[in-house]
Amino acid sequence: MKKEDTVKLISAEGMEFVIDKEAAMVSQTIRNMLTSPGGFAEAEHGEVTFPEISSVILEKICQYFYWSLQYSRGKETEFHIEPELTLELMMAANYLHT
């Protein structure tokens, strides 16, 4: 895979997950990082750096971008949350418009 087909996404801790661009896109806020005009680091670089979003809950999130990206082509399988990490993982949704 080219280094331009993924996206590094980095927690408040400095853990990195490295997703491909497509799963990333699931995410408005992350499509509006790496896609306006105006040379954001964010686009230039492939990495997106987020200071309030702890790891545990990042991997979560990494995790349903790729569900996502299987039920939009047809794939319907459940996608299980934990329930301690409920109002974490629904903050962070509605920061990145998920």
Contents of the next structure:
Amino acid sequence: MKKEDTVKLISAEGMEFVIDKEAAMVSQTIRNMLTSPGGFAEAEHGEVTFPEISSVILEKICQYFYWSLQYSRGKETEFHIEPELTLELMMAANYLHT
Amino acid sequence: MPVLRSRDIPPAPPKPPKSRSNVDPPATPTQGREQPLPAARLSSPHSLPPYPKTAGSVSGSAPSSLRRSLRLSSKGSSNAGDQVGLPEVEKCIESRNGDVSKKQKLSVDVDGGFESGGSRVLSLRSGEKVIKGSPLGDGDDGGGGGCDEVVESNKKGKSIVESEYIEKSKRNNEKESVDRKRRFSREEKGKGKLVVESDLESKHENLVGGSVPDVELPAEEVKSPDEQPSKRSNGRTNGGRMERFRDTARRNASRFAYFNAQEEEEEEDNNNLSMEAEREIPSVEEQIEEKVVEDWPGPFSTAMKIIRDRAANLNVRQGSSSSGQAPSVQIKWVPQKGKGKDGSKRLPPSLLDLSLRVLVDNADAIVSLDHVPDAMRHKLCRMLCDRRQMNTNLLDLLLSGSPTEIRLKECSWLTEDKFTECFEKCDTSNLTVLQLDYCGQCLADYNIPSTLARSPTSLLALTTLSLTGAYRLSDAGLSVLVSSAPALRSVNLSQCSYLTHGAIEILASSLASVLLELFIDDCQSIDAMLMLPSLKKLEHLEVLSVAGLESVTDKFIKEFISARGAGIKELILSGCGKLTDSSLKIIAETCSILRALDIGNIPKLTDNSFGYLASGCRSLESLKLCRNAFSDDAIAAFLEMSGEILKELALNNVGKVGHNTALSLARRSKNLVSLDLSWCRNLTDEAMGLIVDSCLSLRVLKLFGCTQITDVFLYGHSNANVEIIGLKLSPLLVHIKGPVESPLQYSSVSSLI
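Shown: the form predicted on its own; wanted: the form predicted together with the partner chain:
Below is the whole assembly, all chains and molecules, this chain first.
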């Protein structure tokens, strides 16, 4: 993966997730951060920090991004969510507008 | 909603259920068609001509035709005369002998209730759709047999026998047996209700004796009701009955066959017929209007004129059409196959929805809802209430801490004890929104002081209150509640049947300067005129809903609107059956900032109302109609003038909606987001396609009851963002508008303080 095609998502604990830009754009919030004109630091460095989202949740979210891309390309599978994560995941999803 | 069938159901002509059980007449004319039919026996597989637009079972017809055939054969055999159709019939009879069940009752519900009792009138609900063309030929005689059945069922006052002679004109004799099956027709457009009476026996005899199948019956031969009763008393034997049924059916077939055949096979003719039917009405109305009131403001009447000329020009240009009818406004739309929305490709569900679903599945395991924002809580509650999984544990979680918003769209599961228990310990000081819909079981006058209104300051922050269905709440109870909530901006007391106009007085006395929204739908004990003085005291009222209140009259509207109309933004008057055009006139003249209007189920409104609306309410964003009698032209003209800003339009069961409206929608409604065209049967695939492809902002299209729409439209339109609800079986709760998430609909809370 080339550097230009990726973004880094940083969780509350500092764990960094490097994913494709296309995957990250599934989230409307991240898309706005990266594409809006305004010279945001996120856009410049390609890094977005989420102080309220824990690593476990952020990992799940990244999995969702890729699953979503797969789904829209035609491969429709199940996205399993562990019940323990749902509440936090829901709130994170709401924040990320995804 | 009755089960809807799409067009690709294998050919099965709609047949009335031939069981003894009465099929209840549906509430609306068009629903009758969708009644699930009891399984009837169908022995021999006849190749029935496709009748896709109608839902029904083939089996229904079989027994009846069998029955008829039997009688025919019994008569036929006795008659030496060659009856071309008879041999076939006999064939059928033999083959189906085993299954013949002589059901005495033929219950076919067509298009609404059948006017019971002795009046066995051959009637068509929509007279203008009567056949204009040539009478039917072959195989019409089958209908006679149906009559007896009808007689029987008439007596029970429940069923209507329809004769279906749809393809009669196209069938040859070989298929007569098939035709016989379709004896019981139904008007596919759901406009007609045929009550086939057992007819003149003499006619039966004649017809049976003569060359039965090939008798060409002119449409005029449909018998008048008067003759029937006398004949009815004669020969009520089984044998005679079939004859009579057949005869009557034969006679009536001509009325239907032309109409149906046209409609089925040629959509153009379909348009012509329907357009002509519609034209008749507008022209009549026009004349009446011109005589009575001609005070349409200039632009509107110009618009109307343009639309009428549109069709007239077409007429001139096209010369004579098939039967001299005014041709329909041509809609040119070609399905764009392969473009845009690919049926198989679906958007992935959002993570929010996915996690919400899992959460709801595991709702029992939720330990705490702290830090969950209100919007999430509302979504959660909504899903739980829909699934009826809401319980007191979850309610406790919701009420823990100091909640700010509580929205429970359905509290019927909550008992009074639990309600008291939960709310006694709830800290309501920060509560801004309290919605306890359908709380009748738990809320009464006596437990308000201990739960909600514990002190005069317990609901200090409350701006939005909704206690629908609180049938035990009296004026006194409301008074206690309101005294604790001095900052109420929005009050919804729908279906609180115990409240009287005194309740409005209470609201006016303490909330006169703050109340913005008032909903008193279906509060039957509130008399509109008595509450008028109090209502006028509400200085800033923006939203008023008096749906279903029969006491709302023109006078009420006149006085209220004159006093407070200038500030009204939303007016819901659906079901106020006494209102006439004069109310609309006043509304249009005074309510200049009106944004939403609901005038459904008000039968007395005419096209004049549209004239007033078009000229008056220039900010109208949402218009809801339901079962109104407006003409296609009027709606089209209104759209031409005001369609640009319209965001939500409901034309539910406004039967006359047709191509003019479609064209105007396509041209003008660029901002339309939600469109409801349920039960608008005059709209063809082309019209729908044009609308959907042109209204680029459209997101929701409701098409309940539009069985005339086929896959040509469904898979051919190129608007990828539209969600079409109501055709295929889709989850029904999806389309129900969720609660307004903000506490107030038109203002923000902070702006008032």
